[in-house]
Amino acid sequence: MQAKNLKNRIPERIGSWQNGRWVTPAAGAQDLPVINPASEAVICLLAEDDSASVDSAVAIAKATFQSGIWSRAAVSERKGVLLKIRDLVVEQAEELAQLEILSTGIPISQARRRHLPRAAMNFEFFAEFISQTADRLYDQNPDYLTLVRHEPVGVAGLIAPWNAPLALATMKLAGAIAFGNSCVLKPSEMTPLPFVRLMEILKIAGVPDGVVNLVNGRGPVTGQALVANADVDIIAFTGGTATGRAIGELAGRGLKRVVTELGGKSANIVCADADIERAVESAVLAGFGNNGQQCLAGTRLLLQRSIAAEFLDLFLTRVRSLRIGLPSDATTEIGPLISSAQLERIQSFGNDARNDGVEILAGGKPADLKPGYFFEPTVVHAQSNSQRVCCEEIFGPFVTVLEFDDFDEALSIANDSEYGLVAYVWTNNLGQAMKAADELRTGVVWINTPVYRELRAPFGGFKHSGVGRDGGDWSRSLFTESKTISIPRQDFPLAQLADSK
């Protein structure tokens, strides 16, 4: 889609979509500029949600959901829907991929190849997943026939990151409608733009009006609005640890349900008899694809001693070889970061790390591209874990080297973290790929594969990386009751606390 024809399909300020249109925001409403990270220009204006208007999104998905016109609605009828979706998403995904692009800054190449790819599948993944589900029935008592059914929870808040908008929103939005919930969605206030064209495509591919319902803003006004919504039974959130910490002890007031995936210090082990050349790109791929901004990133390179230097020659020639510039060229390999503050606060792991004594291998400070919040694809040699560029997340293209003398070493290092998300392994030895599947402590262990993610499992991680999962049956039991029904066979004798005489 040419960049003119796309202009119009921005509006100058976005509102909230309820009740299937778009509502104009209050008088007085808070309007947030939403930057294109190449340009540093404000592409337009989001209004921001405030408490009331969060309510009244709230209320209409509650009522939505009570009417029963989706809620009860057959698996037949959901699942056409549902592929409906993922049809139009295919036919749309060029100019999804092109609003996306505007305020992320993924380079478009990945945005078509991986993002809008991933968006659509989540809608056939569940279309698929519901009509293949069966529930249970227990008959080994003679005096019983009991069942369970899986029924939708109610209203579903659900609350998406900056850094894979659609990919990531749609996965939870799936889940939730596809079960028959009704939710109402914040995206980030950064990236709201591929939210307005898919809001009309849920009205299109026939999603009942208010079954889908949207919000718009910051997380402290609008995200805590929803968090704190009664009516809101549960909240799965994609995000910063810190601000996953915050939603877990709001909705503990309300015991509502609760799923969050949260940040990430990945360890990428290399072993010295692994595939040197494969494991290179799957690092350069997992250290730096959507220009590094993303919780499963390889961001601690573990490299077993021997084979060190070789590798780094190898991978340090990939690095300073990618294609750093605008999103919207489709040979850029590394756009810029998403913001002013993201761009200052990698700066400052850069400049942490030349006073650490950290040895920097490349990049280590701002693109020279200007205007954009573009920086080098970074790789630094760190002596010890304990630094500060191995403990903390980066989010960003910036990569930390560490070294290790046997695989226990390797091992013992990967979990020394706070973080539990996932792990790499590049090995050819049997036993130690086991070895590392039982004791690396990470939701995902991706042994001589670079990032993968099976629908059908489940997606999370341990420690502070997050709680909960998502992904096939883990996504039913986010998003459904359980109900147990028990049904007599015949009649039989009751027991009797008096005599009825």
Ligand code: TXE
Given for the second form:
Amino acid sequence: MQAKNLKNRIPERIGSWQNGRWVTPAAGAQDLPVINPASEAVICLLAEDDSASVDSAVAIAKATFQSGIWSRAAVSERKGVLLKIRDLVVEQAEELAQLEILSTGIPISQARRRHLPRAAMNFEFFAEFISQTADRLYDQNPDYLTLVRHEPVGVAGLIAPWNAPLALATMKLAGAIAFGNSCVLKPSEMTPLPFVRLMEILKIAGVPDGVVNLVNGRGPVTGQALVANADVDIIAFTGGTATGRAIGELAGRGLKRVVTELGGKSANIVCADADIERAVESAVLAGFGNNGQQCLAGTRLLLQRSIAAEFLDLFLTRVRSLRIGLPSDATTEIGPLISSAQLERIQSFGNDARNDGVEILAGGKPADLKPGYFFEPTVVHAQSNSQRVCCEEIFGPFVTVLEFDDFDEALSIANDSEYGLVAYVWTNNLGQAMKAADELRTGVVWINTPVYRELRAPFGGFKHSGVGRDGGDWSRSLFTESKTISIPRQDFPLAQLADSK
Ligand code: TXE
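Given the form predicted on its own above, produce the structure of the same protein in the form predicted in complex with the ligand.
Now the complete complex, all chains and molecules, led by this one.
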């Protein structure tokens, strides 16, 4: 798609989508600029939804849920609509990818190869899942049949981040609606563009009006209003740990169900017996994919001392040759960071590292590319896991190397973190691999592979990386209420309040 045509597809001012149509923002609604991080130019304006507007979206979602038009629709109907959404996302993947990269800075090749296929797959997966899963029957007690059914919960508030807007928001959205819920989606205020197109796709695919509503604005305004609304039953959130904590506190007061997928500081352990070339290429993907802005980034690269020099030689050659450039260029490997604030934050890690005696092996400073929030792919060598670069989530193209002697030490460094989202392990020793699988305190352990997401399996974190999981049965637990129904098989003597005289 040509940039000129794309421009015609972006409204000058994005409002909210309620009951199947765009709503004219209220007079006095605050306009927020949506910025292109590669040019620093304003792409369009975003009219912020205040609490009155959020309340109206929630009321529509609730009324639609209660109408039963979707919540009680046959599974085959919901499946058909989800598959149609999948088809339309595939058909319009190029346009959606272009919209996605404009405000995120994700390189187009990654949007095409990873983000859009994943968005399409999210709808396909839940379409298939709901048509295959059965409810349970317990008949161990010969007097009774007990059924356990799963019913939609009600209204889901879905709060999405800016680092992989479509892929992550559609995982929540597809799960919520597959199980019959209505929802109100709030994307990040920095990356609202693809959702304009997505709402129209949902309508064309046959999602009834009012099932999916979209509100826009900043977290403490629009997001907070959504979490505070008493008619929102579930909050599904992906974002920063501090925000997750605030959301959990507020949602807890309303006794809402909450799932949070938060930050990470994941270890990527490379043992001396590993396939070094594969481990190097995978360390590049884990550290610098998505411009390093991914919760599952392998940011702490733990190298066994005996192969550290050989590994670093190959790794640094590759890192120094990474192509930094415009996200729209298919050969770009590293695009800009999301915002000037994020650029400043990452720069502070580079500066602190220097002051802390951490050796900078590559990068460590903004790239010579202006305009845009570009940062050089960075590798630093720390002395101890307690240094700031090893403890805090950096969320940029920034990998910290530590060395270890024996495998127990590697596992202990990996687990010495407030986070516990994922871990990568490279070894050809089966015993070591199994030990890592047993002992790592993370929600996912990848052995001899870069990122692999199996949607049937749970994804989520230990410790401060989040609460709850999504994927397959875990999404079903989140988005449904379980109901137990017991029926006697035949009439039998009823119990008495007391023994008869
Ligand atoms: O994310 P926020 P920020 C991490 C990463 C990053 C840090 C901060 O380390 O540097 O978080 O990023 C909405 N009530 N991750 O501050 O604020 C917000 O509008 C309700 C990890 O930009 O968490 C957006 O829609 N909602 C990560 C969403 O939360 C609120 C992805 C995420 O933004 C809110 C992103 C509030 N009080 C950042 N405050 C991952 N796990 O992949 C904000 N929001």
